[in-house]
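A lone chain, given as structure tokens: the form predicted on its own.
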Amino acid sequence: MKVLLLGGTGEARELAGLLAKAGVEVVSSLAGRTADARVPVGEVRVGGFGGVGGLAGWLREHRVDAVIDATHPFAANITANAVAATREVGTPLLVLRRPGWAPEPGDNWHWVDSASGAAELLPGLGTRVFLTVGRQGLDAFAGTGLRTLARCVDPPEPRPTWCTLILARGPFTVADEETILRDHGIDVLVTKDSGGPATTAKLTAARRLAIPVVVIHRPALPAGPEVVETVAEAVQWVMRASHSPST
């Protein structure tokens, strides 16, 4: 069985390793936007496919039996393309999405639907902002006029002049995050609902310091594909698909 695995998330890397051990041929596709990305086990391709048509053609050419979308929860365009292309070709598609976050006692969260919505809300919450929304989401906050600290893995192009930039790759500890919040006098945090445990330290730090958090909702998933929340469920799905007559 041959599986195309979309995404460079931690779940995608774990899944690639488990499937390879089970004898499944896996091709992991990375967007290529992150420098020095962590590379999964097995064959890896880097870069886009050229939209729905390009992905559909790639699936036909490489005789892919199944596709798993394990991209970041905010990679909406990739997911939409995967749904359309697999539907066109008739290839089974599974979406692997880690569960989203939920507030805990002591949290002061404010949910919004977009980065622009978060920017509009900020002036009523604080004056010193810590942005953890990724480099592609920064532009929405350029006009707030607030003192802003932004953390990214790779530098945005062009490099913004309206905020202080920290380039760092997690995971970060709660102590790390508390130090940043205290040292920079942060009084409001902005993040995306990425889910999973890898980046929750900042939420714990904000709770301990009674700092409000603006959380951007995930984009809705397209209708159609089966969705699972864990790597184990994804492995089971592949094993079932490998024994179906169509594969």
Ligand code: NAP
Second form
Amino acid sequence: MKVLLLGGTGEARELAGLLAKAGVEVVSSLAGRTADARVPVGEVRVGGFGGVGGLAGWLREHRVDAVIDATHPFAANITANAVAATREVGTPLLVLRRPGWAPEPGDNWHWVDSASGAAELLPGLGTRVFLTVGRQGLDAFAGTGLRTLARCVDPPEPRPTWCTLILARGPFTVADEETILRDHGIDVLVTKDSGGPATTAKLTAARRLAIPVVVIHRPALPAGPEVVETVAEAVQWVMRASHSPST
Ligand code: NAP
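Taking the form predicted on its own as the starting point, write out the structure of the form predicted in complex with this ligand.
Below, the chain from earlier opens the complete complex, with every other chain and molecule after it.
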């Protein structure tokens, strides 16, 4: 059984380890955008496939039995490509998507559909903004005129001059996040609905300091593939697929 695991997330790394332990041949695929990325165990390939056709060709050439898309909930292009390419080749596809976040009592969240929607809403909510939307999402906020602090893992290129940058990779503690919010006088936080426990400390810190949060909705998943929320369910799916007569 040979699985192509589209990764770039903590869940993908965990899944690669569990499948390797179970004796499944796994090739993890990374986009290659993060310098010093955390690399999963086992075989790893890096870089885009060249669209749907490139991915379909790769699946054929490497005789892949199943694909798992465990990419980030906002990595919509590779997910769409995986759906189209597996459909073309006839390869089973599973999408592993961690659940999104839900507000808790005391939260003051404002949901929007896009980064530009968040930028439009900001002036009505605050004047000192903390952006935690990743470096690819920064540009939408360049014209707000608000004092802005942005945190990214890798530096954006070109380096923006309209905001202050913090380069750091989580997970962060609630105390870390409270310190940032206080030290920079932040009065509104912007985040994508990434979900999962690794980056929730900022939400807890915002709740404690009564800071409003603008939350960007996830892109919708394409119709078709089976979707699970946990690494354990993904392992079970592979085990079932490996015992099915067609693989
Ligand atoms: P994207 O917009 O969906 O993908 C853009 C292109 O990058 C894809 O068309 C594909 O190129 C290539 N690509 C993306 N993921 C790939 C993978 N795992 N293996 C091989 N090629 C991949 O994705 P993105 O938002 O730029 O994210 C890139 C990677 O970073 C993903 O693997 C994702 O899990 C991770 N990540 C993303 C975010 C986020 O907020 N978007 C956050 C944390 C981690 P081709 O068309 O040439 O195949």
